[in-house]
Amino acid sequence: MIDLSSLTLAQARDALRRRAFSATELTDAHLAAIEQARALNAIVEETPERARAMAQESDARLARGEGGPLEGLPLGIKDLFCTAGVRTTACSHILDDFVPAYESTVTANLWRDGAVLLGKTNNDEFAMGSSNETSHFGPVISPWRRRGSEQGLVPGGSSGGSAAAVAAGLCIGSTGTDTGGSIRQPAAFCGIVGLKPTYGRCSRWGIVAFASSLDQAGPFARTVRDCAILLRSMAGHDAKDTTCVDLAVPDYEKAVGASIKGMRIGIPKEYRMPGMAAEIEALWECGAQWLRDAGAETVEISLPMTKYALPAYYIVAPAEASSNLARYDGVRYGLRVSGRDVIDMYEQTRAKGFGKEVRRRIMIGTYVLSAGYYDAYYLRAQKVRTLIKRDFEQCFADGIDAILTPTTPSAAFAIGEKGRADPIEMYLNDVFTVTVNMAGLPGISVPSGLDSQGLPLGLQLIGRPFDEETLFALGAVIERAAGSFTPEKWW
C-alpha cells in the first residue's frame, strides 16, 4: 500500500482528482506522521479536528467536481501567519495565548483554494534566527543526521519547523517567511525546495512583522513543481497591503520543464568567499555545468557591493524590528507583567516576554535609530542597500537572466554549535541570501547534493523582479540532474 505521507503535492493533487483516495485519508496519514514525529518539535500547534473537518469539506467538493487548485492538500503554516481561531504566537512568550480573530491574506488564499490546515510550525522567535534555536517552544530537530552520528542538527531558520515538517513527511507543503534567507537556508539544510518570491508578490497582511521592507512569504515543498503550485495560490494583489503589487499571477507550473536554451546565467565572483568549503565550490560548478548541458550559457559577473550586504542587513533589519516590536507592551494583547506604574509594566513585560536574541536585535535597532547615530548607521546602510540593488539591475540590464550561487556556506550544524559565544558566527549563515532581500528579488533554493557527511546542500538561483517563472524553469533542470534527497527515518 502506498505511503500517503511520502507523496509530492502534485502527485497527491492528481490522485485526489482521480479519487484514488480521499482527502480525509490523506489528512489522517499526515496527522499520524505528526504524532510519530513529535521528537522533531516541528509543530507547535496541532489542529487535527479542524484538519479533518476541512478534509471532509474537500471530499464533498471533489465529489461534486468543484475542487480548487489545492483541494484536500494538507499544509503546515509557519506560526507567524495569523490563523483565525487558531493560536498564533510567533513562537514568543509575549504572545503565548494570542488567538487572532482574523486570517492572514496568504492563508486565506490557501483555504480559498481548498488546502487543509494541519497545524502551526515552529520558528525562531519573531523570525529572528538562522537555526530555529530561539523559539520559546524549544529548538526544532532536523530530520537529517550526519552519517554514523546521533547528534541532533538544526534545520535552519527562521522557518525551521516548516522545512523540517516537509522533509520528514509531516505535511505535503508549508509556508515560510524570508527576511534574510529564512526560507532558502532551511530548505537547503533540509534537502527540500524553498522559494522567496519578489518583494510584493505575496501580501504581508496578517503576518507578524519582523522587518517590513524585507519580509516576504513563500512556499516550501519537496519539488520545484510543488513550490510553483503553492505560489500560484499564495500570490496575488491585496488592497490591505500597500506594498503588494497589482500584477496578474501567472500559472507558474507551466514554467516547470520549459526550455532554458539560450539563457545567460551569471556566476558572481564575489560569492567565492575566502575559506569556502571545497565541496561547496565543487557543487556550484556542478550546478553551472548542469545548466550548460541544458543549453544555458554561464557568464562571470561582478556584484561588488556584496561584501557590504551582511553588515548593512544587520542594521536595517534590527532597526525595523525595534519599531515593529514596540507594539508588544502588555497593554493591548499578549503577556502582561504587572509593575509599579505603566512604565515599569512595559519594562517588565518586554523583559520577560522577549527572548535573548529578540532583545539583542531590539537594542541594536534602537541604537542605530537614535539621535546622533541615525546618519552614521541606518542612513548609510540604506544607501548601501540602494547600491546592492543597482548591482543586480546592471547585471540584468546586461542580459543576465538569472544568477547561480550556493545557498549556504555549509551544511547543517549541530544544535548549540554556533552563536552562543559570538552571535556574529550565526549571522554569517546568511551571507549568500541577504542580498536577495536587500534588493527585493526572487530567489529559490534547490537541493543539489550531499556533503561528505551525508547532509544535503542547496544551490540558489536569483531572478529578475517578478520573474519567478525563470527560476522554476532553471530550478527544475538542477532538480532533474541532482535527484531528490530523503532523510533516513530515526524519529
Given for the second form:
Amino acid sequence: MIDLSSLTLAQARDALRRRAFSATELTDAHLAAIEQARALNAIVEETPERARAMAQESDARLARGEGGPLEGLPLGIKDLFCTAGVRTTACSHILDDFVPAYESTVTANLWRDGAVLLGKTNNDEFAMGSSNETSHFGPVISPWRRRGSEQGLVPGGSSGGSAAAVAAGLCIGSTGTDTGGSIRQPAAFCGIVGLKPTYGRCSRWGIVAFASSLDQAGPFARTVRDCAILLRSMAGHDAKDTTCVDLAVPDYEKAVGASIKGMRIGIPKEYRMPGMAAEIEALWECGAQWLRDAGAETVEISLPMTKYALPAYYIVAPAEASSNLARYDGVRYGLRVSGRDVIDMYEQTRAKGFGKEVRRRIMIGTYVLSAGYYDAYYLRAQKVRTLIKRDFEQCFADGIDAILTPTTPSAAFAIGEKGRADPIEMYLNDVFTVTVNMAGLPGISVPSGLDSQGLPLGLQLIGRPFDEETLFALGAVIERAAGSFTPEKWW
Amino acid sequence: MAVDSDTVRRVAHLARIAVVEDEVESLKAELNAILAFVEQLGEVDVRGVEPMTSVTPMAMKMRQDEVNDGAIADSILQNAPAREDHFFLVPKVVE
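Starting from the form predicted alone, produce the coordinates for the form predicted in complex with the partner chain.
Below: every chain and molecule of the assembly, starting with the one above.
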C-alpha cells in the first residue's frame, strides 16, 4: 500500500484521475497525518467534516469524468484567508471567534477547481513575523531538527503553519501570503517550494490585510510542478480587487521542464552580505553552476539600493498596517473589552486584542504617518521604493531573465532564539526577500541543500513582472539537480 | 529623531492602544531601535524621485455605479460583539 500522505500533488492528481484510489481515501490519509502531528501546532482549525464532504463530492465528480484541475486534492489554508463558515482569526486574539460569511477569492478559486479544505494553518499574528512565534495560538514547531538534537526549531514565518504542514505531509499543498518574505522564507526553512507571485497576479479580496501594497497570496508544495499547478488555480482577474490584473493565466505547469538554454541569470553582488555563512555562499555558487550546466549564462549584476529595502519596508509596511488594522475597534466583529467610554473601549480592546509585535508595528506606523513626520519617513521611503524598483528594471532592460540569490541569510533557528531584546534581529531574516515585495516582482524559493547540521536551505529566483513561467522553468532545473528533502518523522 | 516617553504615550493614544506606565520605557527603546534602523534612508539621494504610488503600472479600474449587493444586514451583524436588531451597540458617545 502506498503512503498516500507522501505523494506529490501531481502524482495524487494523476492517480485520482486513474481512480487508483479515491479522493476520500486521500483526504482520510491526510486527516490521520494531521491527528498524529498535533505536536507541531501547524493547524489551528481542523475541518475534518467539511474535508470528508468535499472529498465525497470530488469522488462523485471524478466518477462522472467531471473532475476539475485540483479535484480531490487536500490543502491547508493559511488562517489569513477568509473561509465562509470556518473560523478565521489571522491568529490574533482580536479576531477571536470570527466566522466570515464570505469566501476569499483565492480559496473560492481553489474550491471551484475541486480542492478539499483540510484546515486553517497557523501563522504569525496578522502575518507580522518571520518565525511564527507571534501567533496567538502559540508557535509552530518545525518538522525539521538539527542532527542529534531535540531542540524545537521555528518553521519560519509568517506562513509557518502552511510550510510545516506541507513538509510534514499533513497536506498536499497549502496557501500562504507574502508581504516581506512570508512564503519564501518558511519554504526555505522547511525544505519545500514556495512562490510569491507578481503583485496583482492573485486577488487580495477576502485576505486579512497587513500591508496592501505588498501583500500577495501564493502556493506552497513539495515540488515546483505542484506550485505551478496550484498557482494556475489561485491566479486570475477579480473585479473585487482593483489591483488584481486582467491578464490571462498561463498553464504554468507547461513551463516545468522547459529549456533554460541561453537564459541570462543575474547574480547580484550586493546580496553577498558581510558575515554571510560560508555554506550559504557555497550553495549559491552551486545553484549558479546548476543553471550554467543546463545552458544558462550567469552574469554579475548590481542592485545598489538593496541595503535600503529593509529599512524602507519597516516604514511602508507598518504605515499601511496601522491604517488597515484601524478596523479592529471592538464594534463590528471580534473581541470587545469594555471601557469608561467609547475611546477607552477602543484602547482597551486593542491593547488586549493585539499581541506585542502587532502593537509595536501599529505604533511605528502611526508615528511615521503622524503630522510633521510623514515627509521625513513615509514619503522618503516611497521614493526609495521607486529607486529599488528602478534597480530591477535596469537589470531586466539589460537582458537579464531572472536573478538568483539565497532565500535567507541562515537556516532555521531555535524557538525563542531571535528578536527577544532587539526586534531588528528578527527583521534581518527578510533581507533577501523583502526587495522583491518592494518592487512587486515574483519570487520563488526552491530547496537546494542541507547545511552541516542537516537543516534545509533554499535558493531564491526573482523574475520579471508576470513572468512566473521563467521561475518555474529555472526552479525545476535547481530541483532536479538538488533533489528533494524530507524531515525524519519524530512527532 | 528619537522618541521620548511623552511621544510614546501620544502615539499610543493616536493608535487607540492603551499602554500601562511600565510598558512605556520598553516601548520607547523598541521604537527608537526601529527608528534608528530606518534612519539610514537619510543617506539616499531622493531629489527628483517620484514616490511610488503603484507597484504595477495600471490605470485605476472603474465599475458601473450601480447597486450590486445588499440586504445582508444579518450576515454583516453576525460577528458583532454587541447588537440590537440591525444595529451595532457601542457605549454612549453623545450626552
